[in-house]
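In the block that follows, a single chain appears as C-alpha cells, in the form predicted alone.
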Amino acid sequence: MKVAIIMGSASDKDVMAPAWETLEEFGIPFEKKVLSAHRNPGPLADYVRAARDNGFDIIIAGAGGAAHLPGVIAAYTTLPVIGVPVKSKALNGLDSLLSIVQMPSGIPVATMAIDGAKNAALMAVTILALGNPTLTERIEEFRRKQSEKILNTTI
C-alpha cells in the first residue's frame, strides 16, 4: 500500500503539502516527486510506467495552468489517478480544473476541487480502504470525529 504524489513543478509544494501530511496522519506511505509532463516527460513516463512495480496503488498528481500532468499520468498507467487542479494566477485555477476535468473517454481521472489536495489524499485513502479493514475503520473514525467538532461548535 503506497501513494505516489507527482507536482508539475516545485512551486506545487505548498498546495500538495496537504495530501502527504494527510497520508501520514493515516500511516500510508508515499514519495513525492517533481516530474513535468512538458518539460522531462521521458523520465515522467519511465516512473509512471514503473510505478506498479515499484508497489504504488494509487498517484495523486497536482498541476496548475495547463495540468496536462494527470492526463498524461493516466494515459501510462491504469492505476487510479487523482488530478489536482492548482490554482494559477492568470485564471484563478478555473483553467487547470477544466484541463484535469475533461480527460477523453476511456482514460478517466478523478478530480477534485482546486488547490484540493487534502481531499485527494482522503479519496486514496478511502479507495485503499477496500481492501484494508482496519484503514475503512480509521477513516470511519475521521469521518465520526469531523462531524462530532460540528456538532460541538457554538457561535
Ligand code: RP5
Contents of the next structure:
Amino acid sequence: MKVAIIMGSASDKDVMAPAWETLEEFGIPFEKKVLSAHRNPGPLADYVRAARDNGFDIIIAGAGGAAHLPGVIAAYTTLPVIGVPVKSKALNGLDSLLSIVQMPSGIPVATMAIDGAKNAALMAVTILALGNPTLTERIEEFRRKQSEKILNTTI
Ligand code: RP5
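Show the same protein again, this time as the form predicted together with the named molecule rather than the form predicted alone.
Next comes the full complex, this chain leading.
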C-alpha cells in the first residue's frame, strides 16, 4: 500500500504539504516527487509508467496554471489519479481547477477543490480502505474526532 504525491514545481510544496501530513496521520506510506509535465516530460512518463510495478496504488498530483500534470499522469497509468488544482497568482487557481476538472471523456482525474491537498489524501485513504477494516476504522475515528471538535466549539 503506497501513494505517490507528484507536484509540478517545488513552489507547490506548501499547498501540497497537507497531503503527506494527512497520509502520515493515517500511517500510509508515500513518496513525494517534483516532476513537471512540460519541463520533465520524459522522466515524468518513466516514473508514472513504472508506478504500479513499484508498488503504488494511487497517485495524487498537484499543479497550478495550465495544470495538465494530473491529466498527463492519468494518460500513462490505470492507477487512480487524484488532482489538486494549486492556486495560481494570475487567476487565483481558476485556471488550475478548470484544467484539471475538464478532462475529456475516457481518461478520468478525480479533481479536488483549489488547494484541496488534505481532501486528496483523505480520498486516497478512502479508496485504500476498501476491503480494509482496520483503515476503515481509522477513517471512522477521524470523522468522530472531527465531529466532536465542531460540537465542542464555542464562539
Ligand atoms: C506549474 O506551474 C506548477 O505546478 C506550479 O503551480 C506553477 C508555477 O511553477 P513555477 O514557475 O513556480 O516553477 O507547473
